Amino acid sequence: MILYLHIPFCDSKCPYCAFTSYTNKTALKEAYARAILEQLEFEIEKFHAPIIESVFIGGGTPSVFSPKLLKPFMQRLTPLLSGKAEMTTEANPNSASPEWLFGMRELGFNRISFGVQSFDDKKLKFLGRAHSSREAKEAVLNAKKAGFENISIDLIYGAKPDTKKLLENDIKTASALPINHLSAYSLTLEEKTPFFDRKDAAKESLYMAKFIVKALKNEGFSQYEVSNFSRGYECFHNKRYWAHDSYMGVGCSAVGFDGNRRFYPSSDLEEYIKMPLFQKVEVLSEEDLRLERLFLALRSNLGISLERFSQESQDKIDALISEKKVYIKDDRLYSNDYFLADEIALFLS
């Protein structure tokens, strides 16, 4: 079992961000800490006190949430953790102070993912980020000093300022840092965000994606999912999602999954604090589950068992093999190009 905890607080809201986050409700942090502890007890009972192999804290901005506020939550969770649990927290470079980093290490976190997005100061300003390139590099080095074993950074591509030279510089700068993982995301224009109605915010990104994959490979990274690259470490938590495993979701808007049902807490912060145990439940059909497994498996190096396919699908698989879109190894089907995974899944569905 894996667990995701959502921290919905931010210092500032980026113009492309559609995640549940608030910049003006810091007074609710202590109440939120109590609410997530209450929901955690509920989830432990619902999932019959499972062994937790991975914890991932996302946001929002977890680095604006004090380790002291997280301590009761982690004390309750610790008895359920496996001996080698992957413990990840997201962070922003401007708020991940050395004190915060050491505080999270004391709570048991051994992996950190920084929302860097770029090492170009003009691009950072365009994206509405609150940190500079210098602060991003310092944050990574401080995390290493604090004892984080695995460090990841996020980069964004497909934004208006992007050029091959800029992206190449971002990758070379990232590669020189003590990181063993990188996530590269195409800028997506989400509804109800300031960037959505701007025609000049994003560029066509597929050719940039191909360029980034090649550049990262030259720096020793291997692509193991459409947006994720490893230099010796693949994120266990994310791979459990792609394997369609069950997961606990704790916090405002944090979705949970038990194998055939999804649980949706309130995405309104005040409502969540009032009723942390309230959840809408979605029951998924066998067809829903089959399609999800297919989409998730083909976008990563996990692949999918041939047993999942009907005899009628074999002709389609043979056609994809002849076109070198997929390959079979050890009775599992894999995509040759993760960027085509969705199209391949639709063709096979």
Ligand SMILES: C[S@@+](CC[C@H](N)C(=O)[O-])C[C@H]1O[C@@H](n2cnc3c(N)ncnc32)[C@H](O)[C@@H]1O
Second form
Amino acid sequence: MILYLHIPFCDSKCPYCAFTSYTNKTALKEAYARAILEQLEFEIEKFHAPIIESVFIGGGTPSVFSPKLLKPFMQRLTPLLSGKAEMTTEANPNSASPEWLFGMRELGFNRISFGVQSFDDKKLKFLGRAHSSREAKEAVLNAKKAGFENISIDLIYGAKPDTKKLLENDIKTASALPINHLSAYSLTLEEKTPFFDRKDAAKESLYMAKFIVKALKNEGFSQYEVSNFSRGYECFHNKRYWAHDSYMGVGCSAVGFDGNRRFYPSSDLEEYIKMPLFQKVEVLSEEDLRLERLFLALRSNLGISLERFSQESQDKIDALISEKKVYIKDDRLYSNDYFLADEIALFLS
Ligand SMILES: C[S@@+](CC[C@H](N)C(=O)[O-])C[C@H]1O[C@@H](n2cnc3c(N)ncnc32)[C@H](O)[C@@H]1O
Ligand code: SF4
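Could you switch over to the form predicted in complex with this ligand, since the one displayed so far is the form predicted alone?
Up next: the whole complex, starting with the chain shown before.
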């Protein structure tokens, strides 16, 4: 089993971001720490006290939530953790102080993922980020000093200021840092965000994506999912999502999944704190599950067992093989180009 915990607090709101996060509710952090503990107890019972192989704290901004407030949650979790659990926390460069980093190491975190987005100060300003390029580099080095074994950074591409030179510099700078993982996301103009009304904020990005794949390959990173690259360490937690495994979701707006149902706690902070055990339940049909499995599998190097396909799909698979869009290895089907995965999945569905 894997567990996701959501921290819905941020120092400031980035104009492209649609994730659940509040910038003006700092006073609710302690009540939130109590609510997540209550929900954790409920989830442990619901999932029959499973062994937990990975914990991922995301946000929002986990680095504005103190290790002290997280301690009771982690103490409750510890007896369930497998010996070699991957323990990831996200962090923002401006709030991941050395004290916070050491505090998280003490709680058992061994992997950190920084939202860097770019190493270009003008692009950072355009994206409304609260940190500079220098602070981002320092944060990564501080994480290394604090003893994090696995360090990842997120970059965003396809934003208005992007040029080939800028992206080249982002990748060169990232590669020189002690990181073994990188996520590169194409800027999405999300509904209900300030960027949604600024259609010029994003640029056509497929050619940038292909450029990034090549440039990262030269720096020793291999692509193992549409947006994810590893230099020796693939994220176990994300791979479990892509394999369509069950997961516990704890916190305001943190979705959970038990194999055929999704659980949705409230995304309103006050409501969540009042009723942390309340969840909307969505029952997925066999067809929903089949499609999800197919889409997730082809977007990553996990691939999908040929047993999942009916006899009628065989002609389509043969056609895709002859066009070199997919290949078969050890009775599993893999896509050759993750950027085409959705189209391939649609064709096969
Ligand atoms: C939810 S954020 C949390 C991390 C952290 N708060 C931060 O911003 O540094 C996780 C990652 O999602 C990506 N992201 C968020 N909104 C996005 C958007 N509209 N388009 C592309 N990537 C996005 C960013 O790369 C970000 O680092
Ligand atoms: S991108 Fe990160 S820091 Fe910015 S608002 Fe979203 S969660 Fe907060």
